[in-house]
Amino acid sequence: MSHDSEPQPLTAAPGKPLTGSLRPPGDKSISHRAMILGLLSIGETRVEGLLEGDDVLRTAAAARALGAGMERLGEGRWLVRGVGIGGMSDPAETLDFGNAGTGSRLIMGVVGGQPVTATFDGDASLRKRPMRRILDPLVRMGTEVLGEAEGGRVPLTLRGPREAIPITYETPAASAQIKSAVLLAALNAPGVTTVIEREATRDHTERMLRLFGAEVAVTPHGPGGHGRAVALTGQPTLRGTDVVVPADPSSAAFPLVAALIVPGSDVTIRGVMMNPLRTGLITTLLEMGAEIERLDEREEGGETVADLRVRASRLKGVDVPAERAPAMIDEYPILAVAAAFADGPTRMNGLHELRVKESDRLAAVADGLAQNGIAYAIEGDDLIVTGDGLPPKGGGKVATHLDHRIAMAFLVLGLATREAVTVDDGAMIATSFPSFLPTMRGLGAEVRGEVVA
């Protein structure tokens, strides 16, 4: 999916309440790793319910370049044959990742621990995402830099060392993509590499890293204990596995704020990971006073996923502490739509990473706000989003970005304001959830336009 070609626009309506359930797409998160580790282990890793979005087929083919064997058995099924850490051969072409600002994260820090060579690049918006953060401690861990855009971004080529350096690391920034980076370069280091959190973020990587046979020691740091040291020991031997990827919460996120929204609507999501670090969301809308019901909690893919039923409700504003971020981070968006149809100010604090995803997306969810008649305030990175237990004017046209989830979460607006809402392009949605629109309409939503390929 290219996104140079003509912007699709897409309008979602007010109608009839939203009934029925739905599984989501796998976790991307997940569906990254999957493909990565079974690149990096020895053998045959079979992966069942991946996303097969725009996004985890970048980090696919990124795979493949790399050496891995790829075969895709059939929908969500696949067979990576792996060649084992310092098992990789330089690709013939550049990676071209396309928006996918994790993908090609991780990959940086595969090839930056490997004896590979490799070009990064992306489509419009992922070179204008930040890549310093992760080149910075690959720097230190052995890899050179041949060439990079202005200020760290792509295209940039990385060339990894024979064998990486160990090191500690304390991130700069609350993210798992700096800590997933640097544990990827350090499994090719002698020793232990230990990277330091000051808040803890979403543990997949250790916990896929444990599934695929390396020794992970996570501890409490700092004050509190709120944030984790991670310590790897270099150099194991990573044998493929099976793998059950659980249902997106970040994608379930929408149905289930719609399904709050919608008078008289009543839902329910399947399988959907319940996993501490990426369930804030569900936290604060509780909260709010969400009718939100967890049903047959159960185990898959090594993380804890539950049935989640979602009933309409009257939501109030709350605040929402920092400390909480980096377990909803994606979610803003969407509860900022939450937020407008609440009573009172919801005031959510410590959002300077959004201004670094696929989008700004604090600036992008204002100007969503805004068109649509909804009150809202940013005070430094706080940003307050004011209802009146109402549904809002709406009527609004947003401008996505090329952001997935700032078309989607304004999609869903449009669900249960006053007027209708557009987005100006549907396109990149396939980047996370291929299937949102037949999945919403199947729910009852109306949403008018069509997506092509």
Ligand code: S3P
Contents of the next structure:
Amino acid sequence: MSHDSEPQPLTAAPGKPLTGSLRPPGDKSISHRAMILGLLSIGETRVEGLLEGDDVLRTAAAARALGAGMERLGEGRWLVRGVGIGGMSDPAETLDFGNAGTGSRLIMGVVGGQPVTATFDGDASLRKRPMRRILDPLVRMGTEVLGEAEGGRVPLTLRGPREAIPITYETPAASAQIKSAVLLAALNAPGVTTVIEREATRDHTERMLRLFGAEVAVTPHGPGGHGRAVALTGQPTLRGTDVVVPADPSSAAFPLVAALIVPGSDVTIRGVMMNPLRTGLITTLLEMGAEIERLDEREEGGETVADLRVRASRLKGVDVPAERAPAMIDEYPILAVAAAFADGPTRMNGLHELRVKESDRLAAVADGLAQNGIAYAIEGDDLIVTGDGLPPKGGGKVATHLDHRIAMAFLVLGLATREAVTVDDGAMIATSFPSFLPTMRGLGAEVRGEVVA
Ligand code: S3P
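What does the same protein look like in the form predicted together with this ligand, given that the last one was the form predicted alone?
To see the whole picture, the full complex is given below, headed by that same chain.
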């Protein structure tokens, strides 16, 4: 799956209703954090339900290179032996994060706060992504940036201080990755570090830091209380613990929208994490008229999870407020697909952060819609997709730009368009949803082609 392997095209064709049930893989955000907090703890961390996608495996390899013991006990079951805060060693080689923005940025926070030196690199997609947003606060905390590609990108080398400097930092973008990098560096700072965010973003780092024994105070911040001030007391002793990873709502999104748009479908998606900072897509789809039932809500691994029963639905266009973006930031490609089947325009506001994901997702989505005869417009940072309630033509070939979510979104499109849709390369799907093809085929989807790692 490296960026120099041959492209592996896949084609999705319209067909019979999707039926049955599935459990999506473990949440990617939580899986990264379980490996990282396992590294920074004293003792053993046992993880159940880990996403064994390429992104998380890169983070596990980085944690091992920094000194952690790593053992795979079975499918999704991992044992991490931590080194504790201050106990890491210099990795012998460059940390290659492949396609993984989250893994690279969070480990930059870890390295940036501790007396170690490490070089970060990744694939052609990661090499384009902005890292200044992570380096800026880290430099204030005492990190030295020894070398960086032009414009603050990987490859770059960081040397952390003996002790980090506690700071108060307002994040310049609504980004859980920036927040998390600062909090992870702050673990080795004597005193309280506060991260202020104008819009609340996913809170998995805060929740897991508490689970491992850190003191984290979270208070509402700013007008309307939409923001958060997150204050971490530095130099705690983190103790290894058990982590159960719930199913990833961002992966669930693909079979979910597929079931909504393929006529006659009835699919149950089990164990999906319902953290309100991750459920913006479900809120939006319900507003569009989707039939989604939340069944058997329960607690699993410190998060609320539910089974989602999804039936094919007539959708109508809606306005998606910009404030909702952090709670569904990875779901806009698949929402754009749902919107193509809705009656009337769906306006998605405030999508500027989409330009710096695994690809420029705003451009990649727009291009994919255009290839398949779907009406859209981009106005500033807003995307408007207009459907007439009928299946769009399809028949296009979509460029995925090394972006797993572009590949999966447009394959879902092809399950319900009038003509089949091809994506130019499915290799990156394995970064977040390695079982995507067998899962979708198990529901009855017709997807032709294979990807080999
Ligand atoms: C993530 C945060 C989001 C999201 C990414 C995972 C995380 O990125 O897009 O897939 O686990 O913290 P940003 O923080 O850059 O918005």
